[in-house]
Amino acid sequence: MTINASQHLSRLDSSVLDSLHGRSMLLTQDWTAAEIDTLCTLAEVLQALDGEGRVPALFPQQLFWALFFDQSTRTKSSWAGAAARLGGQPVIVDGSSTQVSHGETSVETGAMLGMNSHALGVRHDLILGEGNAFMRDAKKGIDDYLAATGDDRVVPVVNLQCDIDHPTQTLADLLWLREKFPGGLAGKTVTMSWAYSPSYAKPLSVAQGIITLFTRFGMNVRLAHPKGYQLMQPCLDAAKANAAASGGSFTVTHDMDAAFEGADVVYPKSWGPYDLMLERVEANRKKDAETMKSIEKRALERNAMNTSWICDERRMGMTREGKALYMHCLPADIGAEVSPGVMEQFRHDLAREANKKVYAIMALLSAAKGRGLKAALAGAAK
């Protein structure tokens, strides 16, 4: 069944949602699950409005950046396209052209581009350490110019992936549970596992977002993995916290049949070994070059030593009825990750999870930047 726009607004809190006006998304973790449960909400309005070709151009002539120190394809579709449709105009930068390898703080950095921009998006996510601590001096940068010249302008910062959390991701992915289970999340039984990859080593913070995130809505997270690729400490506290106050659950297992067996949906993704991902921190502050590709070549390695943790048909087959919903970030590494006949199955499923992310950006951009938000958007619905 199709909802319209006007359906979605009627469920839109105007009390959280003005609450939400000047923030900044660093980390899923730093807002409550009542203003994500409104977050979530209007993107599904800005969704709906953008179905029907009714989205107001709330930002016009408004600049909104992006800085990418890793690889994207998806994220950066996401933001250009979100910015369009609100009427602003994206700027999608490379993290190498910036002046940060001459010695530029993040703090400079920030200040910089917050003189001539309305948000800025960032993508540092390779090094432990460095990149949600980046995006904090980039904001403070950003808030302390702002402040000294007077300028009443509202530039919010959004994690376009870090060291810790990708929280455009896990929210779309969010969305997309909230689509496929509309009778509710809570009480469903969602699997977090390692896959194998021969491609690279992949960064922690899909899964460390996604426990973090889906155990806030009452759901049984599973985080399955080899022994070695444990995720950041705080992030499994967080998690079994969040399970707790919720009335979900947060497990770890280390065999991945277990997790698969009964699960109502399924996320096989491959990342890091914790301690190679460890040794990374101090050949990146001594520019080691040589160092980082021997620790590359020693992760895909210990990758290859786990071949047989992969999201097949055997294995879809344990799922609740057989019938769990799979779902990865993208791109998955079909053979390896996942079989090729899993892929084909849920290959447009994957195209409408990853969709979603525009709208979680344009939701976290109107949010942030916008007053009287639900006014103007029931303004559009009619």
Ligand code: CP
Contents of the next structure:
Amino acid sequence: MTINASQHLSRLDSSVLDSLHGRSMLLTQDWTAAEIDTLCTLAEVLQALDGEGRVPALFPQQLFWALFFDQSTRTKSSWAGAAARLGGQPVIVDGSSTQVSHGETSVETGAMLGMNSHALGVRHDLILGEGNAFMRDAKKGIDDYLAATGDDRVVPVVNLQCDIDHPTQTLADLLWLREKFPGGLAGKTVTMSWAYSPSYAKPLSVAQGIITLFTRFGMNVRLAHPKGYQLMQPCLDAAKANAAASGGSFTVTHDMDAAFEGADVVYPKSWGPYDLMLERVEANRKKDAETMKSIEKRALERNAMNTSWICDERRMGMTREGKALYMHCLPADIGAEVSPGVMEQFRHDLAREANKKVYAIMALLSAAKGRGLKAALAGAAK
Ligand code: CP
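Give me the form predicted in complex with the named molecule now, not the form predicted on its own.
Then the entire complex follows, led off by the chain already shown.
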């Protein structure tokens, strides 16, 4: 049954929505469960309005910068799509083409970009300890500039993937689960599993983002990975605490079969070996390209010792009634992370999951920047 924009609007909590004014999204863990729930409802309103061709141009003549220090297809497109739908102008810049590579500090970069723009998105995900810190410093640069000049613009920072979290992805994933399970998410068993990839040593942040976000909503989250592929300890601690607070659970296993047994949802994707991700920090600090290359080679050799970690028909058959929902942030390594058959079976579901990101970003931008937002959306929904 399709729910229209007015029906979604009736669930939107105005007081929580108003409290989101001026908020940046740097980690989902910085937001309360009620704030995330309201943000998701707002995204659902915006998706319904978009489907009805009624999204109001809330931010005409506003500039939405995004800075990418890593490659992207979906998130760039979602940022641009969100800005355009809200009446703003997106600009997407390759981070390596900025003066950051010549030593400009992150605080200075934030100030320089923020003085001219109305929101800043950043992807900085490859080096542990760097990406989220860059975003926080850039936000400080923006906030200090706005305060010093008495400029009352709201310029939120949106994390478009860092070393710790990938909030716009995991919020999109949460929105997709809310659509697939309209009866509620509490009690659902979700497996976040490592899977084999030969392509590159991927960031840890999607897996970390999933275990920290999904445990907020009463789900039973299972993390599975081979030994040596652990995630950052603060994220594991947060997942455990979240699960205890929400009535869900959080467990870790090194057995992919056991993790799939009876699961309602599986999310198998690769990330790099933890010790080598740490080695990369020092090599990057020294700008040692040869060592960076050798770490990458060793990471792929390590991955190749775990080629049996694939989401295939046999493992999908072990899930609840053999009918678990397969999720992936994309791009997936077909034939390595996932069998061609499973990928094909879920191709359209994966596209719908990916398409939620534009609404997650629209919600983040409009909640942070809009005033009297519920009334404006109600006017559009009539
Ligand atoms: N999943 C995701 O973030 O995709 P991109 O890397 O293409 O943005």
